[in-house]
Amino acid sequence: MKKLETAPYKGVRDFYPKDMTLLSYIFSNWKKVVESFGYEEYSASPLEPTELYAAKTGEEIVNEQTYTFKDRGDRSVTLRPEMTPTVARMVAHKENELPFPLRWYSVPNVFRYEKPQKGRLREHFQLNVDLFGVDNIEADVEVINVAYSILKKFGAKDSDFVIKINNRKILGALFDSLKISKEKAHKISKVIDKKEKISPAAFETAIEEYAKGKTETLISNLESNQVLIQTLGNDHGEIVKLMKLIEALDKEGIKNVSFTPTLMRGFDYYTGIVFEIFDTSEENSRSLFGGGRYNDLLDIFGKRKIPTIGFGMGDVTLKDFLETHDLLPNYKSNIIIHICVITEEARDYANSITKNLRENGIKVSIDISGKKISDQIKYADKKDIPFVICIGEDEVENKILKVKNIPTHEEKEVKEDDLVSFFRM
């Protein structure tokens, strides 16, 4: 019989206790920040009908990057590659019952079939934040502020990241001014989205395939804000809106913002403002996460338009960012005390001490192995448990416990009645 592999499926992760501690730390900070802005948590199944993604996500993602299969009812289903279509479906399903504006968030796991590499796996957890029902600068500022505040919560400085921002309507206006058809404009947009991943020569060649003689003008507008603004005019409505947004962010103290005309974001459903946060470190010079405005996504359900802006932040790229900037927390066990049992005659008393500590909200483990005391203490040390209490006949008789701090090697005698208050100090 062939032995089964112990390694996880390629591109996904196992989470051992230390890994889960870090993941819980990330989740906790995510939730603290978004809930401080008034956002409520929702969730959904990771399985969706394939047509949900085929309708708006983008052909490349659906055809090349999803886990899609037929269920036993011969229906095509897909493991969600992202959460936005799902939350749009949920809102459309109960649009008449929901009080707008909606401030919703979730932390789903999402699945993409792509080549595993640094910062990109086949499964990851992603914070999704969406604001439904408001189409103004204040909503855009709030959502970008949430994203900014999350990185600040983890200890990042403004110099550690930059918020690149664009408006797809500006690029649409540029295409119109150059008399590029919508079909070709869509294909050019896909090329622009890959600009940072290909050489300048390859980029120019790909643009020329659709721009036909207008490549030089188009690229000069994409590479220079001044040229672009001169082409469209600084009084162009979408240019004015974007500048007002940047000014509003500045008033909120968010100054590390850069207008980037080549920023597109890969999903087809974005309709206006798009933004993406980039790590400024040369060691991790890459996109961390992003989002934008999608006002038309509910159209695929035959519902009224509900203006929406949101973003998704993955745990993998965030962890790489925190590691790059030395912002990862030191591991701490969630167990505070390990009770060592010296003799079996002392076990009943040790159990009663353990029970009392637990009932008072203190996390404690107790030895059940029967190993010698030195091994019990080594076990606690390897588990990064900071305190041990060894209980034998003397402790049973005197009701005085020796609390040893493993990292500092300090030891204090504490009366049984004072034990709870000692650990709450």
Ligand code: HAM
Given for the second form:
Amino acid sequence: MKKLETAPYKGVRDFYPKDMTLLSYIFSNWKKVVESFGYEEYSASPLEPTELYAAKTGEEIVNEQTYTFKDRGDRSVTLRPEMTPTVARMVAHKENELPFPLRWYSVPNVFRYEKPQKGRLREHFQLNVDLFGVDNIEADVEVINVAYSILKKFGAKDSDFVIKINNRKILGALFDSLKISKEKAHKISKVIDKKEKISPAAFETAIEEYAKGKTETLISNLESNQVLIQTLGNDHGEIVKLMKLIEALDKEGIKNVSFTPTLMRGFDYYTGIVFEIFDTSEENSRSLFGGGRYNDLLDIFGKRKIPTIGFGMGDVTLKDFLETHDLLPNYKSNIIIHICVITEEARDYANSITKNLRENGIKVSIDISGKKISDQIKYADKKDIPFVICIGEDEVENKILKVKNIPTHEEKEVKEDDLVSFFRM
Ligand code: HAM
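Let me have the form predicted in complex with the named molecule next, following on from the form predicted alone.
Next comes the full complex, and the chain you just saw is listed first.
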């Protein structure tokens, strides 16, 4: 018989308990920060009708990266590659009942058929933060501030990352000023989105295909903010708005911001501001996460426009960032005490001690292996449980327990009645 593979499916992860503690740490910091800004959690199924993504998610994801299958009723179903179309659908579904502005967040797993590599897997968890119903600088500042505050919460310094920011309308104005048609502008935007992944020569050739004779001017505008601002004029409405946003962020203490005209972000639904956070370390110089404003997405449901800005932050790129900057927490077991049982006669007493600790909210495990006492202690040590209490006949008789701190090797005698308060300290 062929033996089955024990490794997980390509590009997805198993989470053993130690991995889970790191994931829970990430989730808990995410939640603490977003909830402190007044965001509420929502959720949905990972299964969606395929057509949800056809209109606005973007060709690459839809045609090359989705997990799509037919269900038994011949309906085409897709495992969500991102959360934005789902949350837009949910908002559209109850548009009349919901009190705007909505501040919503979720932590879904999302699936993309990508070539697995550093920072890219086929399933990841993605914090989604979206603010629905407001189209002003205050909303933009708030959402970018949430993103910034999350990295700070994990212990990052301003110099560890940079927030690149752009407004797609600025590029639109540049295309208009160079008399490039809407259709060609769309194609050029796709090329610009790939700029960092191709050589400068290949970039130039690709641009030339759609901007015949205007390539040099276009590239010089894209490469220099000064040139771009000169072309459009520093009183151009979109430039003024972007500068105001950068100033407002500065007032909030967010100074590691850089206007980057080539920042596109792939999705077809972004209509204005886009932003992406990059790691500044040479070892991990890559995009960490990003988002933007999408004011028209609810159109696909035939509903009124609801202006929205949000972002998605993946656990994989965040973990790489924390690792690069030495910000990963040391592993700590969430079990505080392991009770070792020296003789079977002491088991009832050991059980009653365990029960009492548990009822008082202390996480405790008890030996059930019947192994020698030294092995029971070794087990606790291997599992990084900080305290052991060994219970034998002396303990049953005296009701005094020896609490051993494994990492420090300290031992303290504690009366049974004082045990709970000892661990609550
Ligand atoms: P996205 O840039 O495609 O945006 O994904 C957001 C983040 O999810 C990425 O920056 C990265 O951290 C993570 N991510 C994406 N794909 C992968 C992958 N294959 N493996 C590991 N991590 C990945 C969106 O999905 C937008 N829907 C975000 C958004 C929300 N915009 C507005 N609201």
